[in-house]
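Below you'll find only one chain, the form predicted alone, shown as structure tokens.
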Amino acid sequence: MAEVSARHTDLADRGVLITGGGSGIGAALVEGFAAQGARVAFIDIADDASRGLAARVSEKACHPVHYLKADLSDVAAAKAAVDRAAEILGSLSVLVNNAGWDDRHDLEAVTEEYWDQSQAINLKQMFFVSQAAVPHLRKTGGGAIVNFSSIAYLLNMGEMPAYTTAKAGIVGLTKSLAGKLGPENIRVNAILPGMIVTERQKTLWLKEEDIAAMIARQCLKRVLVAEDLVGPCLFLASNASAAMTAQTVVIDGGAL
């Protein structure tokens, strides 16, 4: 299980959604999590390796993570997943939404369909899985929501447009939500993560070169790995961040 340097005491017991929990910086936040004692399930669409996960970490936990199979595009199933991971937990304090999809697309290329799929899975469910949540975290007395960004976005990366700017999107979202449900004692923040070097991003996308620049232009010399999200994460959704909301936290290394 992930490694924490911090306990927050107040995550012990209560109920934990993770979108895209079942493999990269989602995996390491159901370890964190769960190390915690929250009780933690997650939603994603890799069977092998979010079963293989929820076993593994159920085996070191206080509680029993679960695994939801469900597709976030599709508005009915994620709502339906929600309320399930409600029911498991028998309650809902915190909601991360880590899902998404960094793909490389080159401009020319785009088509009307390529678009609405790469807003539906990294914007729109993002909405959709809040809207869901909400009632249960109203009815727990408050929360806290963690929705995932990027700063790429900032950097003026022109191989991925539709990307980017769903991205940008979630900035304005995690806004919008932190001014509705702040009555309501529900915070939203957002995570700005820079160039997390996990094995999907080696396999499909990352160069030896290209994490060598990123780290030359980093303040701290070093690769960015899903650990280095938890802590930060963690802090977001305990008391330990309580008239913290609206807000964007960049972990970079120091890139921006």
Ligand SMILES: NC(=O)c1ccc[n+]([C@@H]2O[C@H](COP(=O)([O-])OP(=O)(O)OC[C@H]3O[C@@H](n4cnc5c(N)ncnc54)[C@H](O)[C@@H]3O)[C@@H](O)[C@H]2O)c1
Given for the second form:
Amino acid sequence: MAEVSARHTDLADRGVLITGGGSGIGAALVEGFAAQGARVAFIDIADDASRGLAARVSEKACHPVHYLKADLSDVAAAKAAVDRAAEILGSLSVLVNNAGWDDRHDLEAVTEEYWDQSQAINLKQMFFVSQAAVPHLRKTGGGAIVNFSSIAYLLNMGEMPAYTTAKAGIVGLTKSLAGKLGPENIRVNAILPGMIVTERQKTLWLKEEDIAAMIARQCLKRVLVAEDLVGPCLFLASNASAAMTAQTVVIDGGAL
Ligand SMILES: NC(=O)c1ccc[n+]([C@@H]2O[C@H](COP(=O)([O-])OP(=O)(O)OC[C@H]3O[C@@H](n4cnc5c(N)ncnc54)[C@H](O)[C@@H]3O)[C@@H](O)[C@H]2O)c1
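The block above covers the form predicted alone; next, return the form predicted together with the named molecule.
The next block holds the full complex; its first chain is the one shown before.
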């Protein structure tokens, strides 16, 4: 289980849905919410990792953790998975929109199809998953949505324009949903992680010199890991942040 010292008693037995929970930051969130006694379901497309995680966390958790397979870029499949999650969990109080696809791409190489695919995974599904979750959050009398953006769009990073555009859009989406849903006691906030060194990041993108350069830039002189996002996400999901909505929280070790 992720080591978080805070205990959010209001999260115990709450229905929590996490997208992209099968690996990376999402997997740490699944563990973190389960450790608080929440009833957790996650949507992912990576079968082996997701099944393994659900089985592993379920062994130690108060409630079984449920993996739902769906390609979130397929809006109908995404919405059906949200409804199914709410049904399995009994109710839904928290939605964590974590899934993303941080593929690097040259400006010249981006086709219309690639652009649409990137927006579909990084931005469009976040709206439709939220749209599908809102009726379930309403039924429980309110709740919290936490959207994962990124500091990448604030760093003028040139190697991923489709991704960073989507990540900037998530901040707009967060504030728009917060304005719409606040009167119904549904809070919507965004987390902007910095460089979070997951296994996937190390395998695909990050060289040792990239990590060293980011640590030099950060105030905190250490590697940030998936577990560093758990405490902030629990805080935004719980009553500890009851008066907080439409905000962006940067978790980057002081890189910005
Ligand atoms: N790792 C970082 O440094 C970093 C930095 C800033 C922001 N973020 C954001 O944090 C979130 C999590 O990042 P991560 O590094 O853990 O990502 P990751 O790529 O390791 O994990 C994303 C998860 O989403 C799932 N997924 C991807 N496409 C999907 C689809 N179409 N349908 C269903 N599931 C799908 C993947 O299988 C995976 O389990 C993302 O939104 C990412 O943009 C990460």
